[in-house]
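Below you'll find only one chain, the form predicted alone, shown as C-alpha cells.
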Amino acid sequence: MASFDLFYEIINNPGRYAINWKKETGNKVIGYFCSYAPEEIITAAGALPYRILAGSGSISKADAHLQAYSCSLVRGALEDALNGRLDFLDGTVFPHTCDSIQRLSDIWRMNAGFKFHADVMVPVKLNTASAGDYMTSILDKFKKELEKLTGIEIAREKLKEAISIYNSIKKNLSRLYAIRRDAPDVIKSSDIHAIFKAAMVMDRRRLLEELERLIADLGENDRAPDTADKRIVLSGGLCSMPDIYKTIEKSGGVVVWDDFCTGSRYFEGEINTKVEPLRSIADRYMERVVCPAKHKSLFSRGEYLVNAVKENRADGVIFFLLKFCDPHAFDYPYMKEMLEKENIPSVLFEIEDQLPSEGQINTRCEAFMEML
C-alpha cells in the first residue's frame, strides 16, 4: 500500500528537515525563489536546494521594508528571514522573475544577513537567437559563484550526474500526474500537493528513491474506474498554495492537471544529456511552458492551457491567483477569453497563501461544479 507519511512529515516542518540534513552531511543549504533557479547546479555543488515558499507566521518586521500591496509570498518570506526562521540557509538565489521578487532581492541582500546572495538574471524574452547563449553564460557565472562558496569544483561529470537525477525525478512526477488523470481514485490531489512541496526541499537522491518506491506501490493497485466527478484543470500563480484540493473534491470535482510552477511547470521538459550540461539546462528553461514573467509568444500560455484541458479531458478551469500578483493578473483576461472561444468554462478565485473562510470557498466551488 502506498504511503505518503514521509512527504507530509517534511512539509509540516521543512526547516527542521533542512537543519537535520545539514547536520548529517555537513553541506550547504541554498534557498531559492522560483522554478527558474538552476537546482541542478546547486545539487552538483553538493548543496541542498531549498524552495522558499510562504511565511510561517504573522507579518510585522517585513512591513517596514515592503509596501502593503506586495504579495504574501514576498512579505512572508522576508518576515521569516528577518525573524531568524531561515538562519539554517547558507545563502539565497533570486532568479530574474517578477518585479516584486527583484525588489525583494535588494532588500534581502541588505537586511537578511546571509553570506551568499546570487541574482540569476535569466532573460525575459525566450524566443530570440541570443537568449540561449545569454542564459548559458548566466548559468556559468552562477556555477562559479557556487564553487567559490562551497570550495568544490563543479565538474562536467557532476553536472551530468545531477541532470540525470533531475530527469528521473521529473519522469516520476509526470507518472504521478498520469495516474491521477487516468484514475483519480488511486491517488488524491492532496497527496500530490504534499509530494511537490516536499520535493522542493528534500535531498534529491532520497526524493528519487521515494518516488520510485511510491510509483511501484501505486502500480500494484488496480486502476479505479473513472469517477462521475467533474474534471478540473487549475491555473495560476500560487507558489505556496494551500490545500484547496479537499474542497474541490468535496464539491464534486477532481483535479486532473495544473499550470503551476510548483506543479506541472516544475517537471515538464527533459534536459538533453547529449549537449553540454549548462547549455542543456538553459535549453530546458527556453523550451518549457513559460510563466507570466517570461515571454515566448503573445498567446503561448493561453494555448498551453487550452491544450491541457483538451488533452486531459477536463470539464473546466479554476484560476487561483495570489492577491497582488500583477503578472498573472495581466495574463488572466486573454486566457479566459481563449477558454471561452473553445466553450471551456472557468472561474477565478483570488486568495492569499491562506484560504478565505471555508464556507465562502466551498459555496463557490459547489456552484461552479453545478454549473458544469
Given for the second form:
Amino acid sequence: MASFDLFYEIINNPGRYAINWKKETGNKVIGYFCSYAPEEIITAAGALPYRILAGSGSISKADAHLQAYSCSLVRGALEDALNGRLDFLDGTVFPHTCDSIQRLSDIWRMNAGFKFHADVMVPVKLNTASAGDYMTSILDKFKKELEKLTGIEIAREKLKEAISIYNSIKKNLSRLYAIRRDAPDVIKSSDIHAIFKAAMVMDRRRLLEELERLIADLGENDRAPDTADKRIVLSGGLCSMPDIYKTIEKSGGVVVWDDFCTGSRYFEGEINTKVEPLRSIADRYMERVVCPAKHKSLFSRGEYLVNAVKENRADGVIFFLLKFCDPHAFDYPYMKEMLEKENIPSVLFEIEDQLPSEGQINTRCEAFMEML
Amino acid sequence: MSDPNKAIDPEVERRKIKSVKRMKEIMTEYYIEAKTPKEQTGKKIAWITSGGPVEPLIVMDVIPVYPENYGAMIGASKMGTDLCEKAESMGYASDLCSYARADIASATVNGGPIGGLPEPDMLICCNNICGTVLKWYEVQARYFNVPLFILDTPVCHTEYSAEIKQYVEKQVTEYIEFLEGVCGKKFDYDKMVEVGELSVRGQELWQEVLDTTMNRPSPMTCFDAFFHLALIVTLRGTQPVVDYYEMLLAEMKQRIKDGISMVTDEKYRLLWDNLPIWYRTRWLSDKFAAHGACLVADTYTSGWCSSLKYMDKTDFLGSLAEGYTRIFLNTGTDQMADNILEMAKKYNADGLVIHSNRSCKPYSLGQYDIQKIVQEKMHIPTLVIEADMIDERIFAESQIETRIDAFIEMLE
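Instead of the form predicted alone shown above, give the structure for the form predicted together with the partner chain, please.
So here's everything in the complex, that chain up top.
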C-alpha cells in the first residue's frame, strides 16, 4: 500500500521541515518564486530551494506595502516574510515573470531583511536565439552570486549531478500524472497535489528516493479500469487549494491533467545532459510550455491545452483564475475560444484568497459535470 | 459650443496657454494622415507601445500609432467605461489594465472619439513600461493577424547589467531586420542619425518646458503637461515636435516674464505620481487650484525624458538599447523613490499626490513604500488617491474630495 504520510507531514509545516533540514545539514535555504527559478543551480550549491507559495494567515503587515489589487500570492508571501514566518531563509530568488512579482521583488528587497536577494531576469521572449544566449548568461550570473553567498564554487560536475537528480525527479512526477490519467482511482489528485507541494521544498535527493519508492508501491498491475467519472483538465496559474480536488471528485469528476506551474509545467521538459549545463537548463526553459507572462508564440498555451485535453481523453476544462493575475486573465478568452472550436466545454472559477464558498463551488461544479 | 452671450473673463483668457491651438492642429493632422487609406499615403502603420523605440519606424517612413495615446483620448472623452465593459463581455477580467481593455474592445467596434485606430500592418511591443503590453499586443496580433516584434528590456531592479546590455543591443539589430522584412526595403542609417538627433532634441526641449515650472509662481501645471505630452509620445523624432516645443517653451518663458501663473495666488507646490485620471483632470485641477495648490511636476510626463542621460545624440542607435531599457518605470522601486525625492527638491514641492492606479501595477505597487520614504526624508505631506486612469467606475468622488480637503489642511 502506498503511503503519502511523509508528503502531508511536510506540507503541513514546510517551514519546520526546512529548519530541521538546515540543522541537520548546516546548509543554506533559498526561497524562490515560480518555476523559472533555476533550482538545479541552487541544489548544486548545496542549498535547499524552498518554493514560497501563498501565505498561511490573514493579511495585515503586507497591506502597508501592497494595494488591495495585488494577487493573494504576492500579498500572502510578503505577509509571511514580514511576520517572520520565513526567517529560516538565507535569501530569496525572484525570477522575472509578471508585474506584481517584479514589484514584490523590490518591496521584499527593501523590507524583508534577508541578506541575499537575487533577481534572475529571465527573458520575456522564449523563442529567439538571442534570448537563449541571454538566458544562459543570466544563469551564469546567478551561479556566481550563489557562489559568493555560499563561498563554494559550483563545479561543472556538481551542476551535472544536480541536473540528473532533477531529470529523475521530474520523470517520476510525470509518471504520477500518467498513472492518474490511466487509472484515476489509483492515486487521488489531492495526494498528487500534496506530493508536488512537498517536492518543491524538500531535500531533492530524499525526494527522489521517496518518489521511486512510491511509484514502486503504486504498482503496475493493480490498476482499476476507467471509472464513469468525467475527466477534467485544469488550467491556470497555480493551485494551492487542495479542497478543489475533493469538490471535483464529489461532483463526479476526476482531474487527469493541468497546465499549472505547480503541476505539469513543473516537470515537463528534460534537461539535455549532453549539452553544457547552464545552456541545457536555459534550453529547457526555451522549449517548455510557457507561463503566460512569457512569450513563445501567439497560440502556444492554447495549443498546449487543446492537446492536453485530447491526449488525456478529457471531457472538459476548468479554468482557475487567481484574481488580479493579469497574464492568465489576458489568455483566458482566446484559450476558451480555441476550446470551443474543438467542442470542448469549459467553465471559469475565479479565486481570490480562498475558493468561492463551498456551496457555490459545489453547485457550479456539479452543474458543469452534468453538462458534460 | 461656447455661449456667445457669456462674457469673456479677461483674467481667464490671460492664463490660457495659447500654443494649445497649434498642438491640436498637429494632432489632428497626425490622426488624419494615420486614418487616410493606405493606398493614398503609401505608408505602413505600426502600433507601438508608449515607451517603445519609435525612431526606427520614422526612419522607415512608417506611421506610428499609439493605442495608449488613444486610451488617454478615450478616457478624456469619458468613453472608457463603456469600452471596458465591452471588453469584459468578451471575457476580459475587469481587473485588467483599462487602456488594454478599451483598446481591445475599440478594435472590434471601431470605438472611441475618432471611431477607432487605423488597422496595423505590424505591432511593436516594448515591455519597458510593463508586462501587460506583451499580453495586450499578443491579443491584437491574434486579432489583426499581423507580425509582432517584441523588444524585451529586462527590468533594471538594481543595475543595467552587462548581460542585459548585450541582449537588448542584439535585439535592436533584430528590430531593424524585422522592419526591413515587413517594409521590404533597406534601413537608412543616415536618416537614423537625423531622426535620432530630432528625438533627443525633442526630449531636451520637453524637459526644458517641464522645468519652467521651477519658477514660482509656475507658468503651468502638470495638468497642462498631461495635454502637451502627446507630441513627445506620438511624434518623437520628427521636426514638428521640436518646432512645437520651441514655441511652447518660448510661451512659458514669456509667461514667467509677464508674471502669468496658471494657478491664481499659488500657495502650495505639489508633485503628482502616476498616470493622469483622464476623465477627471479638469475636476482635479479645479479642486486643487481652488485651494491655491499648483501641481508643478509629475513623474509621468517627465518619464519621456527620464533616460536622456543615457542617450547619445551622436550615436543614437548605439545608445538606444540603454536609453530605452533604463527609463524610470523599468527600474527598482527605490530608484523610483529617489527620482521623486530629486523632483521634490528641484521643484520645491510642499506635498506629494500619489495616484494609486489600479490599471498599472508596475507603476503603482511600491507606491506605499515610496510614500513612506518621501515622508521620512522630506517631511512633506502625501496623499494617496485610489483610482483608475480611464475606468470611471473606480472613482469614488466624495471620498476623494474629503481626502483632498484633509490633505490641504495638512499643508497649511
